[in-house]
Amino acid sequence: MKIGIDLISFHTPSYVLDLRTLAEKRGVDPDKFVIGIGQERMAVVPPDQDIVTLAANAALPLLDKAGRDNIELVIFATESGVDQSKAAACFCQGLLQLPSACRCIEVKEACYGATASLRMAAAMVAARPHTRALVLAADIARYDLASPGEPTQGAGAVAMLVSAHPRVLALDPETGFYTEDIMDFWRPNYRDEALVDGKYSTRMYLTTLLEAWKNYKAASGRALLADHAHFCFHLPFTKIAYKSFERLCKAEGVPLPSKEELDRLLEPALLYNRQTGNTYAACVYEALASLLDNAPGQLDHQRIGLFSYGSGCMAEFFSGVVQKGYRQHLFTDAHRAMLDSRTPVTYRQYEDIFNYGVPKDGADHVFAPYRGGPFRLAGIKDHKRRYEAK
């Protein structure tokens, strides 16, 4: 029995900052961002949007297409939680009018949380094949102004419907994973901005990639190039996909493909992240959505290799086979229209939004409506977040 991703949908805020604008303000060569780390724009989150609205906005097209029946599990993966007790999945259950006979939980392990959620969802569906699970991954990547991490900021959400007999991607049972207790990236409860040791985090990303690949290879017996048509990597910045693949080729003792072949293997999965910035838990699945939407040829029956990394750290290499006829079940036109219709912001507008954030003074607040998807954060009253459909 096949278990996997039946539908996948992606959402990002309606405001965007061109990194050339940021480079000019910071007094650096724009190529440092555009070429050096491979990023062009970053999503900017207005005050009336948060991870709950981003995830609900990502999930609504999927539910409108496939219905809400038999969804018995909602898992929300994030490291940008809005409440220390209540799962963000519960807010989404109400906004999306999901069944009440439904488990709703929140999962955290930095950017790896969505992969853990996908595996848990697949296990439940395997045990109860007549049911479905909804996996939500949403994050707001936020660093201090003028810090080294600032140009990798971003925001977005991915929603995945997990079922038996999936129409988009059937997950392979073999997987390879690796964990180690390190401090390469973290965000204490008293901070809105993450702390990161960038060089150490990149080194650990590449180290754990090799360990996870080694375990995956031992479990599956598959070869790097012969058995995988494309690759999706976790993308704190898109340049790391090329570094990752080069490292895998070196470890396997295979020649590095030509630039044209490298671009064919990797580039379609990088297009969305270049326009949104880092989306943390959603990242590797944003890459998957980008690959499915933008691959130049048909992917039917082709195996995709995926690598998920969460700082702290947890890594997993796994794979899935694209299903025949997958294209008719994508949201390609909606994804492209969303990215193309975003409103550019000036540096001053970006800084004002960054400094405003969501107030934490305990008072009541009402947020003005901004451009965005069907759901928004209307305000806070009596310490309760108040969401609404537009």
Ligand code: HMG
The other form holds:
Amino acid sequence: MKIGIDLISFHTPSYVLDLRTLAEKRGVDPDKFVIGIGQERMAVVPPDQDIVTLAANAALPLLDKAGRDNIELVIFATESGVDQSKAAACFCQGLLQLPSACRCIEVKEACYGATASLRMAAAMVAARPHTRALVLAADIARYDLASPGEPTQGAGAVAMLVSAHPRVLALDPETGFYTEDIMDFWRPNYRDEALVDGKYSTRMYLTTLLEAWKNYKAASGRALLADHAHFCFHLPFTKIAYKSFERLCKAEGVPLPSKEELDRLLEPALLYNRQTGNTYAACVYEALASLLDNAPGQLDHQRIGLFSYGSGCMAEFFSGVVQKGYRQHLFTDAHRAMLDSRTPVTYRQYEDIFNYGVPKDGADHVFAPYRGGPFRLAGIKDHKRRYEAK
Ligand code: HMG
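Given the form predicted alone above, what does the protein look like in the form predicted in complex with this ligand?
Whole complex next, starting from this chain.
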């Protein structure tokens, strides 16, 4: 029985900062951001959006299309949680009017959480094939202002419906994973911004890629180029996809394809991330949505290789086969319209929003409405977050 992603939908905030504007302010050559790390814009999250609203905004079109029946599990993967106790999935269960006979939990392992969630969801569906699971991944990537990580900030959410007989991507059972206890990137509870050893984290990403690939190859017997039509990597910045693929080719003793062929293999999956920045847990699935929406030819029956990395660290290489007729089940037009209609912000507006944050003094608060999807954070009252549908 095939199990996998039946529908996938992506959402990002309605405000955006051009990295050339940031480069000018920081006195950096804009080519460092645009060419050196491969990023053009970063999503800017207005005060009335958080991971709950981003994820609910991603999920609504998907649920409107697929209905809510038999959804028995909602897993929310994030490292930007809004509460130390209540799962963000519970807020979404209410906002999205999901069934009450449903398990709702939150999962964390940096950017890897969504892949763990997808595997758990697939296992539940395998045990009870008449049920479905909703996997939500949403994050807001924040680093200190003027730090090396700043141009890689971003925000976004992906919602995936997991079912038997999926219409978009059937997951292969073979997978390769690898973990190691390291401190490359982390965010202590008392900080809003992540701490990171940037160069070390990039080295560990590439090292664990090879370990996870080795384990995947041993489990599946598949070859890098002969058996995979495209690749989706976790994308802290898009340039890393090229570095990753180069490493894999070297490890396999395969000559690096021409620039034209490399772009064909990798570029369609990079288009959305280059416009949003790092979306942490959502990243590799944002890349998948980007690939499915933007690959020039038909991908029916083609196998996609995916690499998920979460700092700390946890890595997994896995794969899935695109299903025949997948195109008619995508949200391509909505994704493109959302990215094209974002409001650019000035540097001053970006910094004001960055510093606004959510009040932490426990007092009641009302959030002014900004542009965004159907759900917003309206306020905090009696220490409770109050969400509303517009
Ligand atoms: P940096 O020190 O600002 O940049 O840090 P750099 O000096 O290394 O330059 C970056 C690239 O730009 C280099 O290319 C330069 O040559 C090039 P490379 O040698 O790497 O190929 N460059 C230029 N190119 C064209 N024109 C120019 C120019 N100038 C320089 N004028 C770093 C970069 C990524 C480390 C930094 O942005 C950072 O710390 N980012 C945050 C951490 C991160 O993204 N780590 C990635 C792996 S860890 C991960 O993916 C997990 C994560 O998503 C979190 C989670 O799991 O939850 C982060």
